[in-house]
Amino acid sequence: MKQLLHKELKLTTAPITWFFILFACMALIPGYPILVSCFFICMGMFYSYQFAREADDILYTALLPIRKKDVVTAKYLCALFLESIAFLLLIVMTVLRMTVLKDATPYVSNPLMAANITFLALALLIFALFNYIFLGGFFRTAYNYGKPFIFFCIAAFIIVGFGETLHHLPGMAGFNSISGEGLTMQWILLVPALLVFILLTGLSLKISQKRFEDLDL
């Protein structure tokens, strides 16, 4: 599996995908719906699937002396690796905004979502939706990627809209706080978001393995 993952990262992952991970730095942009950064990170991974299909990567990998389900597992591990790098970068940007830049005027007067624990929780949900909707949808055919990505786009922007609306609702202002009691509310949101990420990704992996084993390539 280590060699398969190495192959995914070195040969299958498009160079532009690595560039799109840097969109995590959009979390520093004031007056911008920063959750969109997570969508762009996922879009970077989507480009790798375009690149891989043109190179007939799925068929090539399936012809290797490995189990068919290992092909799927390697794809998911690659996505998780890229998401982990992006999420660590999101954490760094969030810590900067909550500490060094917390008193900067553009952030203090920002009416949109702040970079805080709520932001990280919703970022996990967007990554979970990518794994469940896009990756799971792709392995229905192991060829068509357009429709799954459209469905993911719709779901992702629902999360973006939710994130930008939540702190404007009565009693929910704490979800946009960068200090004080509001952080407790945010940690309560982060824990289930992490669980949802793990459960949806694991479920999607199992479903995709079954689908791919049933496919006649």
Given for the second form:
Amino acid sequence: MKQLLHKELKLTTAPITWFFILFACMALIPGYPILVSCFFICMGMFYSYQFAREADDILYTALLPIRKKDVVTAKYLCALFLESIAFLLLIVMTVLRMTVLKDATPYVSNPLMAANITFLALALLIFALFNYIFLGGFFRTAYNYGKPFIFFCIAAFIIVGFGETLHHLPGMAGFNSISGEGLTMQWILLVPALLVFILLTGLSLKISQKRFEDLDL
Amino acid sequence: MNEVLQIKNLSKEYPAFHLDNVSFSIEKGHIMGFIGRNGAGKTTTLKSILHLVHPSSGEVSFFSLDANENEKAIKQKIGYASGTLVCYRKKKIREIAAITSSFYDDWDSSQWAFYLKEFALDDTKCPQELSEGMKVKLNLALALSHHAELLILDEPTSGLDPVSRDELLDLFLDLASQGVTILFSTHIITDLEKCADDITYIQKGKILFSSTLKDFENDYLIVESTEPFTEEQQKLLAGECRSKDGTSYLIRSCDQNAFDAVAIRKPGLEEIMVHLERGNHHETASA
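Can you give me the structure for the form predicted in complex with its partner chain, which would complement the form predicted alone we have just seen?
Now the full complex is given, and it begins with the chain already shown.
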């Protein structure tokens, strides 16, 4: 698996994918729907799939001395690796906004979603949807990536909309706070979000492996 | 049992094409030519063997091991190259080889260096900078550098100039003499005449013939006659082909006695293939 991840990162991951991970820094932009940064990170990964198809990457990988289903595992492993880096960067940005920059005027008067634990929980949900909708959809054919990405875009923007709406609902303002009691609510949201991420990614991996076994390359 | 590859009743159904109970086997150190016209099912068969296509039914075993249960171990011992597949066109050959080598237990760097030199490949280049023939050579060099015991090659000589093709066929003969088994699909018949021990002929998804090249050539005869054939003789015609000098007909050697009054000669491999493929030409035209 280590070799497969190395292969994915060296041969398949497009340079632009790495660049798009830096969009995690958008979490620092005040007055901006910061969950969009997660969408951009996923878009960066999507570009690698364009590159991979052009490079006949799936066929090359399937011909290596590995099991056919490992081709799928490699792609999920790579996505998880890139998402982990992006998530760590999102955590850094969030911690910055919650500590050092918490009293900065642009953030205090920010009418949109704050960078806090709710933001991280919803970021996890966007990554989960990418793994479930895009990766799962891609491995229906191991060729077509357009339609799954459109479906992912719709789902991702529903989450962005949800994130921007949630704290405006009665009794939900705590989800947008960066200190105090609201944080407890946010931690409670993070745990199921993490579980959803693990569940959807694992489920998607299993379905994709099964589909890929039956695919004709 | 000296069989390196054994295929039994391999079938694959597509809406417009049916691979129908394909069965054949190859012995160690043999070179088998897998022939048939375009669309006959050569690539589908090779891809099914390699588990790239999911067959509807059938069994494939390599080195007496079931292909499905021993996929990883088997792939260590086989090499695949295609005349049309070129991966990572924009990556440096050196990078592709470095990654590829990490997957093979028996990757031989000196062998890789040898084939780079032998094929005049520059590993600082990207595949997109290579000519079609050089791309084939790159695929072959990658396939040959991990000491594969079985090489499965899909149209490996396509795009190569006659000299390079001849060099490659020489290499096949050298490898076969070292015990490497080679299965290669082609429609360049002269390649087979130079190096193939065995022939497997596929037509419309069915195996028409699978045996030694000698048996294949001895199994057919060409009949040239300007006189009309009797109804009984017509039933024995396996194929026909028109030329400016008239029409020639293909018959099975065992039916030779039915044609004793006409000129009969031994055909070349290409003649057999063309006659077999053009066999129903007039029937189709008149239908």
